[in-house]
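First, one chain by itself: the form predicted alone, in structure tokens.
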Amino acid sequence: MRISARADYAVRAVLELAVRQGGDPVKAETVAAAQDIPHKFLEGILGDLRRAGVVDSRRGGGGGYRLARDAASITVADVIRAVDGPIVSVRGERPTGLSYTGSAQPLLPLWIALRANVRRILEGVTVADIAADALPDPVKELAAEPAAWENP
């Protein structure tokens, strides 16, 4: 499984939005520093984010961007989904779109389970979630187990 520069830019951007909610739109250029994003990179980023009724846009002096809706309703699929498309796909296809035959049968619910346990914790964290530093328990669970920081 891979995270995009793409998705992982679009996630810390979605985030230091949502540490700063409730003040003047930020500024792409505040985003872009405070998370080391490249700035034009994030453009195009928070230009999809937009599209995607995550963020918001205000053009002007006072302008920049803020969470389209609350924090707590944005979850990181969300945000992955705007930048990159479908969660998980194979050879760039949903899993469900795919058909095997002969011994390579078997693959395609193995692709459905990986994809339903990565939608699973993606759809289960929101933005706010990150932002308060509380985490669901069960990513706490995982995270805490010795072998998942491990590389094999």
Contents of the next structure:
Number of protein chains: 2
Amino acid sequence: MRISARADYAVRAVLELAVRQGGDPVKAETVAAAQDIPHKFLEGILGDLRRAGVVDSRRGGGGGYRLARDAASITVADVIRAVDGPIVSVRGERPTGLSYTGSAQPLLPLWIALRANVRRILEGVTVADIAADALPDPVKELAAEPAAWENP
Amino acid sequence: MRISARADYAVRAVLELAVRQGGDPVKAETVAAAQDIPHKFLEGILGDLRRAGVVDSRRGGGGGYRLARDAASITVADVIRAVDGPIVSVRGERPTGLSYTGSAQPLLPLWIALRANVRRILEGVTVADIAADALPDPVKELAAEPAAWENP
DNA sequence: TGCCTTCCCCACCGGTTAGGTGGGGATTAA
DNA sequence: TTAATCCCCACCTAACCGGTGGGGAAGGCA
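Could you present the same protein in the form predicted together with the DNA, rather than the form predicted alone shown above?
Time for the whole complex; same chain goes first.
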């Protein structure tokens, strides 16, 4: 279960747009420098985010990117789906597309529960939350447990 | 966030050993046929599980595999770690190995919380639970929500 | 002692993905 | 008209995923 570089970069890019909200559009180059993301790679990511309706763009001098809607209405799940597609997959398929037989049958509800649990986090945190350094309480509680920081 | 074929196969293989517990060792070929897993591919997976101390093996006629300990003490997380390494990674690294600066700083606790949440599921479900078709209540509740079955 | 069975190790392989780069065209502001 | 900026496409290398094949090592049995 890996968070890809694209996903990580995308969240950071959107975040960078969020904290510069209100002013002029922000150039891809500016975002790239601020977050230390390869410029051309970031352009592809921003293209995905635009097609998904997360950001808006304007070309030409003084152009750049800005959020397409309020930061409080953009969840981390939105961003990740925009660049990576489905959040959780098993062997490349959505859990609902699987079929198990015999004793393996309870595996399906297990994967479904896992996905629901992941969504609970990623759909419950907005870009505004992160920008304000104010993660929702349930998330803060999870991160506060010392065990969560251990690598078993 | 994908569950690899290796992980899926590994859980199903261990499960197959669990339901045949008590008798003779089970041949890889038998597990492969029962769970429709490519035989040679499965052998590699069983090797990983053996090295991780999840299963025991015996060679020669009448040989095969069996669980190394009680099914109730083997969690799904144990099995997945045995074949795929760390459960959650960001850009190939463990979350604790990351460093974010500036406005992206709250990303670290977010990934940590995400990992903790995933672990809660995978470490909370044992092979015995699945074999008995008796998933823990919290998992059952998650899977019972209709929204968990939708593909947004 | 052979012989059969089964695991065990290693090498390889084709296709996909991840991560990244480069060039040039389209659009817009000044 | 010119400079800036996004936009699209092609490409590239390395790694990974899923899978296969051959042969050797260990164990049971006659």
